[in-house]
Every structure is written in structure tokens, then in C-alpha cells.
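Take a look at this single chain, the form predicted alone, given in C-alpha cells.
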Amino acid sequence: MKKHTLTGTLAALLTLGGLSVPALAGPEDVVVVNAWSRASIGMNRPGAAYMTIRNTGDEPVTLIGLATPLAMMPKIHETKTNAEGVSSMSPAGEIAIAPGESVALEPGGLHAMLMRLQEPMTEGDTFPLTLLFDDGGEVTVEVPILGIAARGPED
């Protein structure tokens, strides 16, 4: 028990210092890393966050939904492409994890959809973002907001 906590602490201080750690929080068995944003133009567009999340324990983990101050709904949604080259988005429900399998959240793709954005996404900021489970679980990361142009973690 006190190899998880202070590992759960580590990560969190190690986190809230600017350095980039995967978030080990809530859940042991999820590990959330790679987690960034873009900067937003004002508040009347929607945001987005990407990472990739990795369930590394011995059961499926299930992701039912996202909680941040910052936007006041936000979801998972899924960007899909048609034969005709249309791209549209919805929202994807629950994702389930497989043992030792990752999600990736990215663009194109599944992601996390910020709604009604509380206050403008600027770059340099960070912002908590809590993945909630079905089992109750909560993991929390701190995501940064990298440039309007970013197009990964890296950028």
C-alpha cells in the first residue's frame, strides 16, 4: 500500500514541478501519458485534449467520461472519416481497455472534446483534466496547452 501512495505522490509532485512523468493516479493500473492541447482563439470554439492512456493491470479498465474545471462539458468524442472523404464527429461513449492494451487519444481520431469552455485555452497554461472509470475510479493529469499550430506532445 505505501509503494503505491508514494509512488502516486512522486508522480504528482514530479508533475506539478514541469517535468514530464507519466500521471500515476487513482486507479493504479492506469497510466496516462503524452497528454497535451492546443491553444484555443477565445472561448466560442470548442477545445481539445489528446494523450495516451494504458491500462497496464490484469482486468479491463472502462473510461465513462471526463471532468475539468476548464469546460463545463466535456466528452470523449470520435472524428470518423466517410468514403467520400467527409470527416464528422461524435461522441464515442465508453472505451474500454484492454489488459496491457492503449488508447491513444489524438487528432483524427478519438479525443477528449472540451464544450463550453469556461475561460480561453493559453498557451504556456496547464489545466486538470480527471478520467473517470466504471468502477469509480479517477485518474487526473495535468494537461499542458502547447501552441494554436501543435500538432503533438512534442511541438
The other form holds:
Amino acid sequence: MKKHTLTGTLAALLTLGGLSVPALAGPEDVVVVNAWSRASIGMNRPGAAYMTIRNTGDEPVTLIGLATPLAMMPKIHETKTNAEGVSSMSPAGEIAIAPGESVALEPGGLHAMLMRLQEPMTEGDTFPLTLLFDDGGEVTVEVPILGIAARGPED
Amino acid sequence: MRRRAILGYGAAGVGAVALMLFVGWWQVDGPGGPEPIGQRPVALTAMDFRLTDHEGNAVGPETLIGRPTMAFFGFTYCPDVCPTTLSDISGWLDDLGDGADEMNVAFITVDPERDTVETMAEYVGYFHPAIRGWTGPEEQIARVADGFRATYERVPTESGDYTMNHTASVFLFAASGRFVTMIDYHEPREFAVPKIRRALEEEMEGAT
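Just the form predicted alone so far, so send over the form predicted together with its partner chain.
To see the whole picture, the full complex is given below, headed by that same chain.
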């Protein structure tokens, strides 16, 4: 009961702060804010989603995977740009988040790569994205779909 | 006695500094240094390629000469870097205001297999109207990239598909076709926009 009250307060605070609705469904120490994604052209291209994952607890958490009904193969990928300015992308593997730390999934870095879309990503819609942690915990966040030319969660 | 000790330290110090200088030279300019990277693109006037823009017009280096140019390599199946860069370019063009009308902006695909003229037309339609999409036969794409000293490579993905690694910098050329500078991926807007203004100003100087 007490936890529910706290969750509600936090959600209200973060929403008032202009952030997207935080997810506190699974491990209550993980808070996801500023989730967003871009609309897709059809279903053939992979989509990408971005967010900040915060570990508010006292123990490290490790993100090991993603799940969403929107895409058959959602995975955390990382874009890297080398000294010659050549950018490449590869699976990022597990992501450990220390207590009190945040990991940002943002353009040009870590991102949720949504491969094998099951339906087009339409501007104005949202989709649920579940973060899977190594302790079996899950956090589901509702990701808003912005325009193709969006640059960040506010665009 | 004491003085000798100090002299001794001094000599050791000079030796250490000399060693550090040598190691520094070896690693930076000497035989231990990296291969020269990032050769500069040649002038547009020295390039030779034939492509098609997203409206079906034949284009080549001569299309870009006479106005300053921003050019970028990418592909429409790119989920992260390309839409981000095209959004950045759109933002820079908005900042430039009227200056944007005096520029060529070309988005050149490195994935002509999937990026047909129609695909390019649909894709660039989501960004600033000044951005033109260019595609063409594989060997012509290779020629453009060579002129720009850009690289690209097809890489299979775990979904059984493929993605492209590619040079993600934005190239700036003056109206004369001379290469001016590059804007790196993720370069902040306060650095990027003055660089573009520099390419625009060069045109003014050349005109007077």
C-alpha cells in the first residue's frame, strides 16, 4: 500500500516535470524516463527507441534484453564512430547500471534497435517496450512514437 | 657533495624529458605513428560521377558547382545515425534562414540496392525541403565515395538482413567546388552552423 502511494507521487512529480511517464512496474529501483522513438516508413526498416534508464536502488542492475510486441527482434545496439568518421553499429551485450547511475540510450550511442517490425511505427502512437534484467525482473515502458525527423523526446 | 647530488638529479631530469620527447615524436610523427587518416576530399571540379536525384534528374559534380554544398553519405534503412544527421542538417538549415536557399544539400545513398529513386523521394520528404536524395548504380556510388574519400561497407546483421557502415561526417564545399571542411557526427550546433556560414561566405568573396 505504501509502495503504491510512493509510486503515484513519483509518477506525478515526473509527469509535472515534463518527463514521460516513468515505469515502475518491475524492479522498483529502475526508473525509465524520456522514452521516445521515431516513426518508420513501412515495416521493412528497423526502428530505434531511446530513453534514460536510472537505477535508484542500492544494488547494481544488469539489463540483458528487450521484448515488445512491435518487433520480433528488439536488441540493444551501440553506434560507434571511429577516428575516420566512419560509423558502425553492433549489439551492445549486457548493460550494467551501478546504484545511483543512469544509462542513456540516445541517437548515435546506445539504442533499442527494433528489428523485424510487426507493424509500421506511426507518429502519435505508442508501444510497450519491456526491459529484461538478469535477476528476472522486468520493467515495461510505454514509448511514444514521434516524427521521423525528431531529434529528442521533446521534438 | 650536496651540489653533486642536485646536478645528478638535474641530469636525470633532462634525460627523462628527452626520452619523453623522443617517445612522443615516435608515437605521433615517427615510425610508430598511425597511418595518415582522413585524406581530404578532392575538389568537386576534379570528381567524375553520374547519379540520379530523388526526382529522377541526372546529377553529377557539376550540379553542385556554383553554390556552396553540404553532402552526406547514408542509407534509408539506417535507424539511428542517418535520421539523426538529416534532422541535424534540417536544424542547421533552419538556423541559416535565407542562407539555406543558397545551398545545395545532397544525401547520397551507400545502399543503392534498396535505395531506389522512389525510396529516396519518400525518405527525404520527411526532412528539410532543401535536402536532395541521390542514388545510382553501385559503381557510380563507389566513384562518388572515392572522390569524397568516404568509406562504406556492407555488414550482415543478426536478423539475416544487412546494414551499412559508412562515413557519417557532413562534407562542406564552397561554390567554386573547393572542399572547405567537415562537420563531424554529433558536432554541436554552435560549431556546425559557423562552419556552414564559412562555406557560404567564401561564395560571397568569390562573387565580388
